[in-house]
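The chain that follows stands alone, in the form predicted on its own, written as structure tokens.
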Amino acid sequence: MKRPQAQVAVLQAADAQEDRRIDDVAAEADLKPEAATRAAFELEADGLVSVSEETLEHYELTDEGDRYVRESLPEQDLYEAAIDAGAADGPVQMGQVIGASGLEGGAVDIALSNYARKAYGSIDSGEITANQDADPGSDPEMLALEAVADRRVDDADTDALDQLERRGLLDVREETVRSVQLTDDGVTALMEGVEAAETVDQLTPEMLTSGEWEDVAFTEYNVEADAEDVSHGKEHILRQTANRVKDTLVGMGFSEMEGPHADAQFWINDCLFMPQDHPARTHWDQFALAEPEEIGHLPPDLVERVRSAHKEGVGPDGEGYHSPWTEDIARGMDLRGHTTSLSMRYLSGHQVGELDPPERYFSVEKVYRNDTLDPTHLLEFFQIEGWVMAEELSVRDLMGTFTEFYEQFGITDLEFKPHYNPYTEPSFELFGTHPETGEVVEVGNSGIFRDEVLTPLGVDCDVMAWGLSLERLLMLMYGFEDIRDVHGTLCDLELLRETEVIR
């Protein structure tokens, strides 16, 4: 029997009594591992060897993980500081505890995002409590980090290892190990004698011109053999969905808005008829800028009309809030907590000039809020802002718009619940059902702008408006249960690589 040289070498190096790894066979046969693997599959196809494979996982600490093994996890530091501050007895100001913990920069976000998850305590409205029964010294993730550092991976909790990988504290490399073993037919072939055939694996111009190619035997190729997986860059699934949302809204007749991420409180809150002493306007919910502290210019006439709406109200029955209102606060610069600041700029005519009904505008942009991190909340996220300016609009028009929009993404089970907003009346929230958990998830807020909003802006027709969450739309489309797996510093890269985009 004649076989290609590589196949003969693999046959001779393989064993009939036990599996031998391809790498060992390749070394003994003086072949490259890829050549030995190809030859093994070809021999398997002819029944001369059997090929088996297993997947091995190799764990290595990242630089951040190595630092935590030598020191401690940020959430452990936060817990110890909370205990020292008396948070086991009652709520303590979070800023005080963070300062005492010594945490800075990104370590603060990491500590906050894992503190409640591990039941170390709770974080709410800028205050922190500590669970006296928690035991950070037995933290499964710290124990798993130590096990990996000591090469004792088998001792580590598998769920803890998965969480450490999501946090970027472990690099996990999978290796597929193949082994070969002679079959009875392979043993028989060796006993009868196997000779190496002269084969050629590359066709050259010289062989073509001389005609030599007609007389040589070419090496067979197994096109079904496994190839190496190569991870490559691609557009993030969140950006893909954002672009699809934009295309959908443009197809529904909307135009896109643009505007600053950092803006005056005047545009973010005051134009929305949100009183200056409203809790949502405190530093616990918004991020204020230190530089610049205030905006350079606001239109004086509009400022006066907005001030009047807050103080005296609008129309013969308007009363306003009877609460303090100052232009100094209105000039303060914040990161926008919603993209409705863009809507105020456009509706006022300040951004693109006066608009005449009917008009439709939208934006899909980032907003920033000082929220507690959890599976559905991040400090920054994308808001789908939109509004329609027209005569005689109703809630039915608003609900119909949402039904048409969400149907484009396969979501047909929307629910609506009445809600209160300072700037819309009537108002309602939108909910959808999570495809995996069955839980009802809030996806947005909406309503028809009040006269106290529209009259100062110079708008004398109806405007229905909404703010929807892009990330929660993504959760309903793909079944993601924790938005941190998709977006942010703890995202699951393997999940992002493997998720098939829904068109």
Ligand code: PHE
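Heads up, when I say rigid core I mean the largest set of C-alphas that superpose within 1.5 Å between the two forms. Numbering follows the first chain given and starts at 1. A quick note: this is a predicted structure, and the numbers were derived from the prediction, not measured. First, how it differs from the form predicted in complex with the ligand.
Superposed on the core, the two forms differ at A82: its CA moves 2 Å or more between the two forms.
Superposed on the core, the two forms barely differ at R484: its CA moves less than 2 Å between the two forms. Comparing the forms between the two forms, the C-alpha position of S101 differs by 2 angstroms or more, with the core used for superposition.
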The other form holds:
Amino acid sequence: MKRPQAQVAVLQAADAQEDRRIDDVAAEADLKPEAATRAAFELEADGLVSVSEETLEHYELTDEGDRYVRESLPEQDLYEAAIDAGAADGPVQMGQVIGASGLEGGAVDIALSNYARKAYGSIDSGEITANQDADPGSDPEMLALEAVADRRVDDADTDALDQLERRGLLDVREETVRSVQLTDDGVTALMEGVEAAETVDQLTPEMLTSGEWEDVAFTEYNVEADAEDVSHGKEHILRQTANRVKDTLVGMGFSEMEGPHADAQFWINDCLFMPQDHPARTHWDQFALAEPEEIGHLPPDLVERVRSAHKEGVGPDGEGYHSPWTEDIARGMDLRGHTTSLSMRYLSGHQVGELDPPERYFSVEKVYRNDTLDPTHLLEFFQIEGWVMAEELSVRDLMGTFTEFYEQFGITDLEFKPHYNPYTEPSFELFGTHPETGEVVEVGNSGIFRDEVLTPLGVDCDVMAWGLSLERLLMLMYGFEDIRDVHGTLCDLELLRETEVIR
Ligand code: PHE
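Output the form predicted in complex with the ligand next; the form predicted on its own has already been displayed.
Entire complex below, previous chain first.
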């Protein structure tokens, strides 16, 4: 049988009776450990060797652990000073004992907490006692420290080792060690004779210029072989999914909206028929800007129509709020709490000119809310905004659009719940089922804009609209439970690294 040189070397170095470490095999076969590992996996795939794996733990003292093993543990010093001060016979002033112990700075706290934990004595309202029966001389943590320092880890107590790691006195590093052993087939192959085939595993410029590449046999790649994980930079799954959402909506005939993150309350709230004394318009919910305090320009005729909708309502039977409405409030600047502000700008005709139905627009952009941080809420998140303008629209169109959209992301169990929004009637919240917890999670809010919104904007056909959470969509797709797994400093790096890219 002919085999690549590295495989032959590994076969010959491996043993049928016992596992041999790949590192040892590599040294004997004069191969790099990676090359020997690769060859071993190739041989394993053909049943000629078996590869086993074992995780070894290496213990190493930290600088602090090293200092203690050469001197003593702070709690041992404290005990000694306490005994000298007579604390075995009754409580003694703590200050006096600490002074005598020579402990300083952070070491004092370390000594006190471990002293109490190990029941060397008790500490109460500034006084310390020492337990006569305690035996700091054979402190298990000190013994374990010494065992690690002397490379006798096997002698050390495992609880004590854990405790030392928690105290930061010990670093534990895990190493995966692989071993090979010849199988029966491997033994047979060796007996029948294995020869090294001249194979080339790297194409060089010289081989290309000389033409030698035409005559050589190249090593086969085993793309299924285990390889070391390399974590490299990659597109964040939130960004990936945002781009997928955009592609999906463009595929469904939508165009993208753009607009300011900080905007006038007029576009964020007033156009949406949200009364100026609505609770969601207070600083409890939204972030106001000090600078600039107000927007430079608002279209005067639109302002007038919105004001009149708020005061008197629209149409012959219209009812307004009859509550105060001032342009000053409408001009105030906020970070947008939803991207429905963009929908208002576009529907008003002030962003891209007058629109002719049918029209479809979307955005996937950040919004900002003064929420309380918890596993499903952040102060900023991405909203998938969208609307469809057409002559006749019904709730079925809305449901159909969502069903089609979410299907693209593997979500087929949408549920709808009637809801209230000041700007849509009817309104629906959307829910999906979390793949891990089975909980029903709200993923979005939607509805058909009411006349009080559309008439001032000058739109005289139907418009259905929605705001969906990108992060919640991600939760349903990937099964994580905390929004902070994908945002901010606490994010789950493993999730971000290992989530497959889907296109
Ligand atoms: N603005 C709503 C929200 O942020 C979403 C929405 C947009 C609902 C458009 C209806 C129509 O929850």
